[in-house]
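Take a look at this single chain, the form predicted on its own, given in structure tokens.
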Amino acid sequence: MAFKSINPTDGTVLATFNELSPKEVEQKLERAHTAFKEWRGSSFEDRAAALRKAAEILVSEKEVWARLMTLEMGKPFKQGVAEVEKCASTCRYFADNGSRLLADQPIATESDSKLRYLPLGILLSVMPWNFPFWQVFRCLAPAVMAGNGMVLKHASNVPQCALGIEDIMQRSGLPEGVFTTLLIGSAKVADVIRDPRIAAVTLTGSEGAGASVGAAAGAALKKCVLELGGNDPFIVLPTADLDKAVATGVQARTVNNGQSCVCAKRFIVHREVYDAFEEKFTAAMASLVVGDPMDDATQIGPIATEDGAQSIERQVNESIAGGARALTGGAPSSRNGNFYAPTVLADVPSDVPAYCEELFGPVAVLMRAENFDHAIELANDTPFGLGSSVWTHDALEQQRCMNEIEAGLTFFNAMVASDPRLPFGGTKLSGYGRELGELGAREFTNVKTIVTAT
């Protein structure tokens, strides 16, 4: 098996990697086991000392990586500097905060107890192509910290990424091993998850590799983490800003090409301002510029894949076809390459792709709400669980969204983002499990109660 890199903008092959070999899987693994029993002795100011010396590589370097992602996925070239830089804010947060977060935690009782975060080993890390550096940093950082070593298997599209990061680990300070990148198919994830010297598995994709992960990972009584897809909704009561909240639901539809789990796609507006958004917002959509991703003023660019492409096209066909009606864009591109146009759906069915499934591209679903009771019900009318954004000033609002909208996030009068500081994850398809923050940072350790008697 051959891996690719394809820029998705005109078509042409940047690399060819191949695929390693059943020994050179196992030399790294046995060279990631090696270097683990080495790490996991380290002090915090050793792992914080890596993860600052990576911070300082991603910056100074930021331009170059950018481009990377940008040739191999076709994220805007300004984004990619953005993500790079978020992935240097991370490793940062984590080297100046991982000690407190991890330190043993008294517990009040007749003896002397603690918790103690140990470190639980190697972690498997299954990363999607859509945020390249930033899905593996996210997750990288908290896991150094603790003290773990990880194999990371990145998306058979993004391999010139995947060697990228291994090689800012390795000039970070890590010894080598403690961060490898394998080059496999996912035929193989299975094999690498039943390996004895794997300790756990976290992935973020869709709901059909986190099943099949997930199973893989039970199968072998192994700790995993999974963050999935999403159908998230953006929610305009009456009390909203609707200016403010049109131009940032035009931004949460449209971050990265359309292409986040946790992107706005189904925007449920109240009918007392229905009509003035959905003018307002159709007429934002149809004015972004689509074109070359490296260029400045590009505000959409191409789909990452060709397979991407024609699933959107799919979709949009199929939600027009049953009843949708799209008030601008609807088809691909005129362009070459794999781009596809700006589109808004309206009078959306139930039973249609658009309504039920996630629209990995510049599509948006707007769905008009008869009352705060209905916003609710459309919002939670989802097997996904991600996240979810509310406009609206009214404090009881607020309070029952907080405890009644079905997601593990819920943003108000904001767009959703993630944020070193902030636990990150979902409930229901979009998985279990929470990335960042305080949560994020315990989540892959040996959580050990210690009692010594007084």
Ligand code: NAP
Contents of the next structure:
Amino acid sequence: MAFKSINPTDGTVLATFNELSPKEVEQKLERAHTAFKEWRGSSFEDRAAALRKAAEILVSEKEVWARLMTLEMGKPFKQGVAEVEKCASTCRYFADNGSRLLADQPIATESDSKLRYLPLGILLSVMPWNFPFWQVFRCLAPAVMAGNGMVLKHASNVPQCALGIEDIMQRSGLPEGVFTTLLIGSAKVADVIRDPRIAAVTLTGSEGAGASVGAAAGAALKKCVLELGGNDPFIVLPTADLDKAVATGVQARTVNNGQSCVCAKRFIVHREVYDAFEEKFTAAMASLVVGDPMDDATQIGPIATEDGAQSIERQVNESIAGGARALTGGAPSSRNGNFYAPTVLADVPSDVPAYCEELFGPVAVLMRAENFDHAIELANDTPFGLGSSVWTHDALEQQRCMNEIEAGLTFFNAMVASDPRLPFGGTKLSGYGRELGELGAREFTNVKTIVTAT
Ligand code: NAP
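Condition change, the form predicted on its own to the form predicted together with the ligand:
All chains and molecules follow, beginning with the one already shown.
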């Protein structure tokens, strides 16, 4: 098997890599195991120093890595620069706060009791292509700080990013083998999970991949975190600042060419403001600039892969055939490459793909809610439960949303976004476990209870 790095803007093959042989995988796992045995005894200062150095390298080379992401998966270059900067700030956050987040926690008993957060071992990290740097660094930084090792199986279409991250971590001063990229296909993942040198697995990706990896981890009795897809609601209620909701909604739907797990996907709008929202939102989506992702004026670049472009085309075609109405777009863009026109769908029946499936591209679904209760009902009418954004200044409505929306994240009057200080993760088919923040820092640790009789 070979991994091809293909530029989605024009279809050029940029590089090809062979899959590692079983012998090479064995050598890398053995080296990772040897490295972990030393690394687990490292101090918080040593771990923080490697993360600070990685942050320094990321910042000084941010344009190099952003350009690589643009070439390999079509992310607009400016967004790539911001992604690399966020990786750096996340390394710094865990370097600065790791010793506090992982400090012994005393517990009041009649003895001297406490919790200690110890390294768990080598984590297998199975990652998607959509934020090829961010997804890796958001689990790598807390793993390093906790004294764990990590082997990365990145998505097959971003092998250059995978090797670039390994290069950065080697130059960060991390001992060789603490972080390793494994160029292997998804068919080899279960074997790596079963390997006794692997302690746990974290996967960010689709439901199908989550089910396979979760099953393999379950069979091997290993800890597993799953960060899966979403069909996030963006609810607009009568007290919303409509212009701000429209502008933020467009951004929330189209960031990363519409390929983010927490993109706003279903716009659920109260009937009192529906018509005004529909008109302004459709006009704003129709005016987005589609083009070369290296160009700073571009707002929407290509879909990352040909398969992805075909999926979004099928989902929209089937939805329109099933009764949905395209208010703008509704077809691939006329450019060559994997471009899809920014699209707004209305009157979407509940049995078509645009209602039930995750749309990974610049396609928004508008829904009219008759009242607040109906808005919540529509928001929860999905098997997913990742993010949710609600536009209201009514305190009672906010309280009800906090309790009643079935999601891992609810943001008011703002788009959903990750932040190293805030735990991130989903419920329902969006997965389980948390990354980032205090919970993410401790997710892959052996939480040891220690009691000393006094
Ligand atoms: P994907 O096809 O599921 O792939 C994700 C990773 O899993 C890749 O490394 C892939 O390897 C691997 N994989 C796929 N099938 C597997 C299997 N059966 N066994 C083991 N590994 C397997 O997802 P994607 O297309 O890269 O990413 C898009 C999805 O990720 C969307 O659903 C998105 O919402 C979700 N996502 C979620 C979050 C979150 O935080 N919740 C964040 C970002 C993305 P190959 O590339 O070799 O197939």
